[in-house]
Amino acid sequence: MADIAIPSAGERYRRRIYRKSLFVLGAFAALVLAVCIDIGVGPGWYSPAEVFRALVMPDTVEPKLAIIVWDVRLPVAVMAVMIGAMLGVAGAQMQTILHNPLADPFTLGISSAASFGAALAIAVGVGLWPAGGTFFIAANAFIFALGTSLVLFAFTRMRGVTIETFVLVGIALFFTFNALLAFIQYHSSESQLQQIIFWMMGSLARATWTKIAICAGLLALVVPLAWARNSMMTALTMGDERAASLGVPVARLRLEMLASISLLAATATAFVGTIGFVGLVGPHIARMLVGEDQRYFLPVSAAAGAIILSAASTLAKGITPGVIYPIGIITALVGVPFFLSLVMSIRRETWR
């Protein structure tokens, strides 16, 4: 009986980096496609292949369809990458930082504290931005939503603070401001009432090339640092003790992801409005793809990310034609069985 050819530990690692290389081109190849068929989704349908035409050469396509694409739905497309994929960064990064696959930017009170702003210029027009204009309601709902960030950030600086007291912190401050928020949408006339909620939905209709661009920006400002920070953030998933005994600096580390975490998700809200679940699904997804490793989950946490928030906007426009339904419905929606059935298979190994 010929012998049985074992393969080396070299050759095992070497299968493995290119299975997980496979997942995250596959992953960025299904975002393309999410996207052609995000844009084509509408009053006038339109095929991946006539979309992907109409992207790439302009010029062959009907006029009427180079409109439909680059004027109209692109931006839409566009925004919903971006703001999935920023939501999902935040999301791994914060799951990691915590050792908690449950959280994220939305289940520790930033969003809440950006529909607070939101709704504080919109019911009383009182921000604390200076200048008003086209970025006030986003611009209170970023001060609001950082300045949530630092006050988490300060409780991480107090002597004897554990992982657990900061998540309840957070879920503390959520509670707040959902209060707050309560408060104010009692105190409102109906039309303030009726903005109020139409942003707390959430909603990619208020997407521009000039907030995209600020997206990107943040992106490329954010992604490489966690990037450079990838093999420590992938000891710390080991726990703080062990990942110190490597040589890894845990404070400043969480203190520097913390800060980028509140950036992206702060910028996302104050854009977009309320939009939860993308932060938790996401990284999610991609850990059961490629694991913990950083350099192989963070970049498929933001596709998925992406993914999840592109094909929400699809179906927001898809269910019922002529209608587009708010984005943070169909996410909540999506996200609820998903966040249940999460809950209970950490439940189930912990009682193991």
Second form
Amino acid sequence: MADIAIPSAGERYRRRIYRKSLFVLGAFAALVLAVCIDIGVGPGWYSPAEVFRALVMPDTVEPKLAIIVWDVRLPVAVMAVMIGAMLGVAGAQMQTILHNPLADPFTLGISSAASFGAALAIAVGVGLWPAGGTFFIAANAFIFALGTSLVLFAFTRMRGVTIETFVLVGIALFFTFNALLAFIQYHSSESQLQQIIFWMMGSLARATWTKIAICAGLLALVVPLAWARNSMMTALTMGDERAASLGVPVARLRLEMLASISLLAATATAFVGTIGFVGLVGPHIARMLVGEDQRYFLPVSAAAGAIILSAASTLAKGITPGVIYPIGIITALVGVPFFLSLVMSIRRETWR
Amino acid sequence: MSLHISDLSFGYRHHPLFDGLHAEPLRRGELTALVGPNGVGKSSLFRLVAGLLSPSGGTISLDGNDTARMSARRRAERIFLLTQHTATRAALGVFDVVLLAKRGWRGGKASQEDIAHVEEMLCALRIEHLSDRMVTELSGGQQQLVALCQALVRDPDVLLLDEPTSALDLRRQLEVMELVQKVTRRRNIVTVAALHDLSLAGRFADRFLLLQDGRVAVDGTPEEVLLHRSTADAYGVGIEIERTSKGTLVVESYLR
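Right, the form predicted alone is done; let's see the coordinates for the form predicted together with the partner chain.
Next comes the full complex, this chain leading.
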């Protein structure tokens, strides 16, 4: 008995940290599997192993499979990962800066603004992006989403603005843009209306490598910035005042994170429409698994968001053969029961 | 070597609080109790000293250096405020929370010494057994002890404690104040604690500052301040003190 030494508190802390690192690795391994399944599902079904082989060694599989995997399905699958990760990160940051686990990237009206911008482009042909072309609608959605964020920025700069007023302004913007959107829909033709509604449902079908490159570039910009601030963000979860007494520049940090969230949410919405739920639930799952230490919370939120969207993309193709449902419908429809079962089954002890 | 507050002015909108507040230097190795009735500005004074609020006039200097000229990070390293509200909903472990006081903002892993320091303080406060728990699972008093542990691990030059014992049981109150007193002496730091329990304050503090009407109304030893008429008037009560056979100061107050 005597030689079974009880590890010290510090040793137990180190073990916990190690376990959390494994969680991060596990989450990304699960993501790779989810992507392989996603690519395998479609008019022709392939096993994850075949897909993985086609991805890693394209020369060793039959050309038809390589073409389907690389040219047809990979862009959509990678787009799902990018958008899922972007929404996961943005959701995690939003929940942290608002001290509210019910917040998501769209809490402050960014998606409504994007939808309005897109509708304006579709129905009226009015765009703020002079070049137009393939990015005409997306650019308009992006500009409106970012404009909304600038309004929110202006509010944070005012003295004595609390988080509550901030959220209220966001909600006011949300309703304003929804009303404007309804106004446009009311005045649109039938075909325009159809296009607007389809756009708003959210779809990965518009995935291209250019868009993927833009998303990847954005993540490459935002993630290192967020990573450099991980201790500050962790401190912020304890509350503004306690973070400030540890030397965290709370107002500036909140502004920086808001900028990051705006870019991520605006880009995601501009490219694939409004995909709800992911930015709310991704961080929730991460919080249950690894807690709110941002070193683990952030990557697991990103991975969870990406996995949810990959799974939703798989189901969107798999439910009815030959039909690809808009992914915005699937995420909530399938995600909610999954999430509820997770909430019920996970015990508190596991989110250490 | 000390903390010097001079000519400090500050007010909230429509509510001026301090107009030229001045205090004799707060010396290192000295535990000062900041006392005064509710709403007199104890927490605001702490926030001003910690740099969480900016004064409209006057200076706060630490060892001769104006704290307003220090970078926010440097100031936070030297002056730590244990806030009054220590309850948090963060999904963080106790050990993580305490260690946060040590981690630099550039990220990176905690060093061996930092982890050892956290362990040591957890033991000193007798909350080592809580180290694996989530802070959200803890009681109010336990959360206060964790916050206090964070403050002590921080190892600042100036320790500001805003009602550090408000949620603690009888034994914990004594233990915490004794530890704070010991740390103040051993590390030779300036410690100021806002306390409502005047007996507890009188027992451990070297010096009392009575805050009233936006200024330091009385400044002196516990007995001097407690027996001063302004103190009784400030609280609107009668105050009597006596020494027990063991030499402990006991403060008796009654409505008059």
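Residue numbers count along the first chain shown, from 1. Everything numeric in this text was worked out from a predicted model, so none of it was measured. We call the rigid core whatever largest set of C-alpha positions still superposes within 1.5 Å between the two forms.
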G328 C-alpha moves between these two forms by 2 Å or more, core aligned: no
